[in-house]
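The chain below stands alone and is given in structure tokens; this is the form predicted alone.
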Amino acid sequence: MTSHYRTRRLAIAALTAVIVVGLAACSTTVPNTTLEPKTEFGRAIDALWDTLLFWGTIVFILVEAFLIYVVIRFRRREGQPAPRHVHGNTTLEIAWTLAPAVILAIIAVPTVKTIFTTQANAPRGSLTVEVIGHQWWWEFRYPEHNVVTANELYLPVGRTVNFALKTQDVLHSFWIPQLGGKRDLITNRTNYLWFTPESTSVWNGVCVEYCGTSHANMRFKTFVVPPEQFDAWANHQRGGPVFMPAPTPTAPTDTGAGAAAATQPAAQASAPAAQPQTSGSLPTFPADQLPLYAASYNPVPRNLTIGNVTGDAARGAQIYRTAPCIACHVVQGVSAGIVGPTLTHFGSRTSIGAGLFPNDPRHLALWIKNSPAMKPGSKMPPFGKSPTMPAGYDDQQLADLAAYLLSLK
């Protein structure tokens, strides 16, 4: 009776299981799907794993059937003697030997061809990104644009992308599924990859070589964009920053530990060493058009928290000039760091934490305050006065540094 009792269970819970995982492929929303290709490098591989999808289930189905036909064939019944045993069957063993050859054979020309394919040179005229791996962020560079950015890739639609990559430190992996890829980053060496986008979009990118506590946290976003509107976003990347106040948000809420807290930008700063641009509409994709596959959404930890304050741009520049963030930071006119990411267009990218967290004031605040207990083994040290740290910002500081930074379009 136990034993039907947990038989009838196990085959309740493979039934459940079934059809979770069916309903789940019903889906058609898959944004991430390597099966969509949009460029000729994604198709390309495509077309390999259908070939070798295809000849697969032709062996795979033969074999099978075959050793079905075995077993039923030569079961054991009563009353037989023993099968006879054969030996030294020179015909069977040159059979299973061919075999296996050909198989190879057929998996080999289709794989070599499309190798040949994805790793010959990219076309002339193609643009060139460099692409730099960091523990744990991306490093962009277009030299053709005299152009330097972080964990956001602006791409022209129609345009073949030759990208040069390179890490700092350890081993990456550069991967944007419906684009192509992936092709690792490898030290003291460079490394090709190139491909034509053919629509516009937002896609995910992350890196697949484990490369350190968070390689999970290694992600970027790539924005297709219209040539023209590239060509605009190229020039203003250029240019020093134009200096907006970054814009209120609706209800701001602390996920910490329950209680409120949010930072609110305040009047627009002024430029505090470059002249700023003329502002007006950016070139750069809005983050409250963000498709929900590519926003950003991770918990803050429960106890890292910032008092309800309001920060102030003017306030947050006269901070930044004599900071630590000098040190590591690049904000063109101001401070010219050689570590960390460059902020000159910081509070136009729609992220922090390369991909983790939406841009906004408090989640800014608390980034500064408190970045490795956001991202564990994050190379910026924690910057929030605490117990340990008694010298550090209060959270009007680093509120204030926060609407500083995101002024920076």
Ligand code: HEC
Given for the second form:
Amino acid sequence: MTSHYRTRRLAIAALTAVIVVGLAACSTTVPNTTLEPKTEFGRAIDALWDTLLFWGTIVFILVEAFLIYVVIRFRRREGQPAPRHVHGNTTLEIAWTLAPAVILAIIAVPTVKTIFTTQANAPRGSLTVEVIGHQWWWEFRYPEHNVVTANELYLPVGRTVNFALKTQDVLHSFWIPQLGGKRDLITNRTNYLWFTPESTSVWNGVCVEYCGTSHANMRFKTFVVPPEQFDAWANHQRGGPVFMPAPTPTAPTDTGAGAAAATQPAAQASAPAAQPQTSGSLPTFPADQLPLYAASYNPVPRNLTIGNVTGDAARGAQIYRTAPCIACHVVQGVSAGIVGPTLTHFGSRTSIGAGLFPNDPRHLALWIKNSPAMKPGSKMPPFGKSPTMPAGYDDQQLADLAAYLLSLK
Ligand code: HEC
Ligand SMILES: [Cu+2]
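Previous: the form predicted alone; requested now: the form predicted in complex with heme C:
Next comes the full complex, this chain leading.
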């Protein structure tokens, strides 16, 4: 192979890579990007990033150009004597210390300004939402509305929201990439973060401070909805559950974990912009309208299975009333445990286990059967009948419990 040929092949490969990467950047569905902020908070940081990137690029080009010039200009030539050695050059050393110091001082101006903007107190009239981190799920409290919920955050579009960030146990960090965050939840302290969501949609949120075994499984969804829908949602959440039983076979469905996982990457590019709307009389976001990027699609461990049974919500309600569940979970009017997420309106949430699995009868029954098998480290014990737990629930009882929880709208 001639070196000319090799150069040409390298050039073609490099060009292809540039085109592929360039085209990938044209995708319009980038649900988890920070580069298309949808709040004033996100835009402040994005503007700072743009400024620093611009000046950083200019410095980079100047330095690299100078480096390349020096390498070529002073390269070793045939028959040339060894160059003279130089020991120190005070002027030069002062110059290359001062230049970066000046550049850093210039960069500090917009940086410090942005820090002050994003750390300022929230404007008056903001909606307060308390965010409480738990290993490994999120609790959201709306003191103004007397509402407590978990793992699914509702916000009204156009109103500034002031998050009061706290933790029940270890450090966590709150982040919704396109809205704002990466602010820590610190033990014995309340941190604040505020921003104004500008468009209705569904956003993914995550914990971004390592907090133990299931840190990566500590997710949440944010639904930014029109103000009227938010008010309706808050009114609904404040009350007890609306009992809406429906047949709930535990058979795997097409929309189950596997199918969603298989279609995830391909469908993502064409996911429509989410337009939250009410389904029937429920002000909650309809699960079947979740954009694919917000779908929960974790695989279930292969050895965790359940027979094909149909749950009965009324029977499930009876089991629940005397089950250990009541020690850890709230169902308004039924139980008052506070160790785990509230289940009062669990049937209208879209996911199980802080965003890990779709909220359907099969996944829910499996979750109750053996939650630690589905979510490593889960602080909810397994309840399925097994050789080590002969007094556990059989598949029919698990399906009944699932049917009951799903009926709590
Ligand atoms: C020892 C306390 C405890 C008991 C008892 C308990 N749970 Fe839980 N439960 C939890 C915790 C903690 C979580 C959160 C797990 C996670 O996501 O990391 C949880 C999560 C859940 C979830 C998912 C909630 C969500 O928003 O994702 C459901 C559903 C649930 N439990 C149902 C039940 C049922 C039904 C029973 C009784 C058979 C029960 N739990 C008993 C502690 C408990
Ligand atoms: Cu974490």
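Positions refer to the first chain, counted from 1. The shown structure was predicted, so the numbers you read here are calculated from the model rather than taken from an experiment. We call the rigid core whatever largest set of C-alpha positions still superposes within 1.5 Å between the two forms.
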Original post:
Against the rigid core, is the Cα displacement of Thr388 between the two forms at least 2 Å?
Top reply: no
